[in-house]
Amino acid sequence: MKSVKSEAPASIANLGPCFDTLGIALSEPRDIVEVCVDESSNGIVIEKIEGLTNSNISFNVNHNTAGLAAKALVDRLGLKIGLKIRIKKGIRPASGMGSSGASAAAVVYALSNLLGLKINSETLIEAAAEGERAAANFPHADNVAASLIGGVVVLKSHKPLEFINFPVPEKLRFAIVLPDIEVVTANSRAVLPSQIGFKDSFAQLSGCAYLVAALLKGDLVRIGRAVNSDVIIEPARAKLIKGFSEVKNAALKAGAYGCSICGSGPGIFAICDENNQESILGVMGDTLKDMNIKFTGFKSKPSNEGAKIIV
């Protein structure tokens, strides 16, 4: 084969208290990446970027998550090959929904299939995580793991990579609003506290453990309670997202089980079921409208499907 095209889904990381340790794949939106063999070169070139993009996405391989992930996989396997990469963004960059992670996941999945490589998920996740250096200045695997393999992914460590994944709760739904506000990932990490007291550490660990148990049981009420238990990350990042507190309060008042920040933001998600998803999304959107904040809103559900080859 001379080229392969793959797509990988958006994801929500943290899901409240589980900072950098939990990610969940969504059914949509998705990024599409095509990888082509370039027989005239031994380098990697970002040939095209289209879709929901912005000027901040670099064509420089070392500053593009897909390019850097492809390079990481090629270097890891000691391959000498020329590649051209074309990216179609279906996930808004800097949304907090794993846009950079989806591109990184899609490119390593496409490259693996293009070259007929029989490598495990761990190797693909590690390579894709290296791509996140372009967005966050260091590798992290919560988004890329969910985008690659789907479902819920819980990470124990990044080096060595250890994780457990399991299916998403069938009844879980999300109402999501993306305010037209720019939140730089590096800035969202810079506002986090450098030291944490014992009381907050205990509360955060308890919330994360409770969330994993609630996800395994498929208990939406308890999932929501766990999502609302973040006492460290959400309070620090909320001030970067104008309207967050108002949207969260409105969503919970309208019957959402929980509400928090998508990854590093500015996306805001609410935990719903099919019966209240539409109304809660409407309330979240109306709140932003009342504050004169432009936004995109949509309904989504978690997915057990990760990256896949498309034609």
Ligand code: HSE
Second form
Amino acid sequence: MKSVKSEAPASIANLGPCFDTLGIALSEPRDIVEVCVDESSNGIVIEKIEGLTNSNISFNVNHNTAGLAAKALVDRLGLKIGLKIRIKKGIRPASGMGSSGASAAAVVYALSNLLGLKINSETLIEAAAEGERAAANFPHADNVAASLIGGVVVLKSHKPLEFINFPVPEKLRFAIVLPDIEVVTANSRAVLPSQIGFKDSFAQLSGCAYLVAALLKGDLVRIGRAVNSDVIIEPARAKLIKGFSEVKNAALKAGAYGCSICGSGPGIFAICDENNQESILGVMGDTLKDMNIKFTGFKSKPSNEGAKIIV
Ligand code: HSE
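So the form predicted alone is up there; where is the form predicted in complex with the named molecule?
Shown next: the complete complex, the earlier chain at its head.
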């Protein structure tokens, strides 16, 4: 049976103010997806899910991010083909680290390679974004775009998909804590305001533009200030993440340039450099320990590498 295996990295979406419009790929962790052509059928089957999985990850193609993404690509190209998909989760689901997006990115990347499809990144990102319906009820593309092509991706629109990508700032490092709190993306989108006033939209727009400029300049201090400028998304979601404000205050006091929620949470990232990354991670973890909140903490860095084929 013909098969191809690919892996795609975790990512952080939003980076504070750029809700659904900006994603940055991380060097690790990664999800691995294997896609095989099944000549005996015309359908898509999720055959195996292993690794850091949980009971929310469905084997039903219509409720699985990789299944939906594969289906979107196959349907879009009008292919009649049977596929078997095996998923190995290296990224904790419902962490805010683009776990669903990485599986969706890996599956479309593997599939296009397997079938020798000559299609552009926009088509792959659009199909992978369809996979996000399984987690978020909405096909947002910030995580999948970063996971697929690596680096920083800024999206102008989803339909038609338009983006600009550029390399990650060399000195940028993250300290990340993932509290053991379940935050489902669909729920953390449901708490967002349905309307915002002119003052807040102006502030958010400024923060977002400033963030992109600071990322392009590789200016960590200004990246941090922009990350801290979210007046809409973070205030609405912070209440879903016990310990968020305490961790943020502690990280900033310890010298982090900025701190906010990884995507839809509950992960919390701090903007650091190589010299203060370890100590800031320590302080963030100690804060959660003092509050008796279990967590996983790790140092991370952004990466220009997106999805790739592995053997
Ligand atoms: N932009 C998405 C959100 C990312 O904030 O809901 C989900 O990880």
